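The form predicted on its own is given below as one chain in structure tokens.
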Amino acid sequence: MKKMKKAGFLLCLIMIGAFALTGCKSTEQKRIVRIGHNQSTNHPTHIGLTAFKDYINEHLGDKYVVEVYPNELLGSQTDMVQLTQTGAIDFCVASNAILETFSKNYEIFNLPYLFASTEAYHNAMDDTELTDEIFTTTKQAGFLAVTWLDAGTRNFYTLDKPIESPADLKGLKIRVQQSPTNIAMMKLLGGSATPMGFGEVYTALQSNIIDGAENNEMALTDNGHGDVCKYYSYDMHQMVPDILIGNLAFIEELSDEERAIFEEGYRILNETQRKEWVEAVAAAKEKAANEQKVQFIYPDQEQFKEACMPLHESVLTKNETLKPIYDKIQKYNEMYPSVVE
């Protein structure tokens, strides 16, 4: 079955590559710009990408046609990052955890309890002097980060055991993103990290291969995880952005005028996605509580934070280039401290 899946993916890759080359070489055809992501069509990310698509098609429609492919139609996130590297597709939305494998600087965003509040998180991510030190470090891999997307706060949710303290995670197999930092976090919290692709999580939960996962509220409703997991604990261990990456060769081939239009498109994408995110999270919480009967739990976050802090020192010691970025984030934390309700 795995060989068949791999063969199917390779066939898809070859076909996409052939279409891309056709679009580039023909002077009579418009250049198709392909964007892939792993969310549904009603997700804020897709709505934001649709706004981006409409803007580019309106202003550069004589030369480019932007197409957005949701629901892993172009493969898993790892597949899509590889396709973006090669130029088989032009953009994709990638999790920070995957990008950590291409540049160690992305480790910083995976640190648990890095941001003191949502306001500190958003203001730090909007600081281009801060993010450019990270976003530009994958050029050697053939791609570049062009904007960030809000993915909310990551929290634990489980099948049949509420998580009220790190001790409750002991012995539980928890799906985490495929990142060394996330695996280390789970070890510090006492749980058993089970890395896997996001598309595999629902089946793994349903078949009791794992006991729970960690993600934002949208995973409960948009991806059906709340149908099987009945406890969602707001430990708020991470605020990790999703990143839109673009093929470096494509971006560098844009004229100054085209690049300015694409830059405005990235801004529109970011603004639209973040606005939609706030509304989508509120709707997800209401649906999860009323229809899926998910119980929301609000544990003492300090217990989780204290357990995770050694990871900060470990990551900063191994990668000294992150220290100035880390210090800038701490200034935002001072400006926008946590507010305990």
Ligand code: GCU
Contents of the next structure:
Amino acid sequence: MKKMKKAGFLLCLIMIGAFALTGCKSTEQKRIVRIGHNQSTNHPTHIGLTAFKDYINEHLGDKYVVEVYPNELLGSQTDMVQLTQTGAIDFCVASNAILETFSKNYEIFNLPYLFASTEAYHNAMDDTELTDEIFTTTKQAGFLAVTWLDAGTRNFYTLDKPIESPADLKGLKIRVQQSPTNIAMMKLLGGSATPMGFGEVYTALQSNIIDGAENNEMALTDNGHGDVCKYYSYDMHQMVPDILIGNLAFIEELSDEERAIFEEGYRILNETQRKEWVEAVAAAKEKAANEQKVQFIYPDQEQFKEACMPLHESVLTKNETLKPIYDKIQKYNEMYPSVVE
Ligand code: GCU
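Having seen the form predicted on its own, the form predicted in complex with this ligand:
Shown next: the complete complex, the earlier chain at its head.
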């Protein structure tokens, strides 16, 4: 499977290189717009991107052909961000966690227990004045964030040990995303952080290289992690958005009219993905409980939260420009407080 992915990745790189040499035109002289992501074709993100593709192809089909590459076919998220930076591909979906290595400002949305509730999270992420301050900071790196996608709540799950409190994480090797904030978070919680790409996690669990991971419920079903991990604990440590990023030069070269159509496309993607997300998570939870026999645990979140809170201060002290954004998020937290007491 991994070999096939690597072969697919290499093939895609060769294709991308060939297209670059021919000025990115197909035989019909249309500009191919390539978008990569790391989810399956059942996933809300793929469904949303398909709606985006259909919209652009319908409205700008005489000039552009959008192609969506799922399943890490173009490489891991980090690979895809780099391909987007150089313009080898035009867009990709990356977790906010990954983007922190390209611009420190993204650290803010990786903070554990940043948002008090899903409503606070959604309202803050929909506030473009707030997000633009972060989303435009990768311009120097050659890409721009154009919309966010829901990736739910991240929780710990393990092969065979229920996590009721941070003490249960002690000595466990837990896969985290390749982000310094996530590594620091695991340290504070007492577990041993094992960073790796998403595509590597299933094999690492299956071969006991790691004891567990942390993610939303879709990872249990769509990525098969629930076939091997039997305990999923709702400690709700993070709500990390996924972000659609685009190559800066490509976006800037669009005419005003084209840009308006792309912007409507981003809106359609965001709306479709979020609607699909609600149903997909409910279905994943049901499948994990009934078919994969995953046990869902509802621990007291307070102990996890307390352990993680020092990270807020250390990130804000290191990067003072984040403070006003952090304060704006607190306003949403006051408006939409946690319902779990
Ligand atoms: C979620 C998220 C992905 C991310 C993955 C991960 O599935 O939507 O963008 O890559 O978690 O843990 O790496």
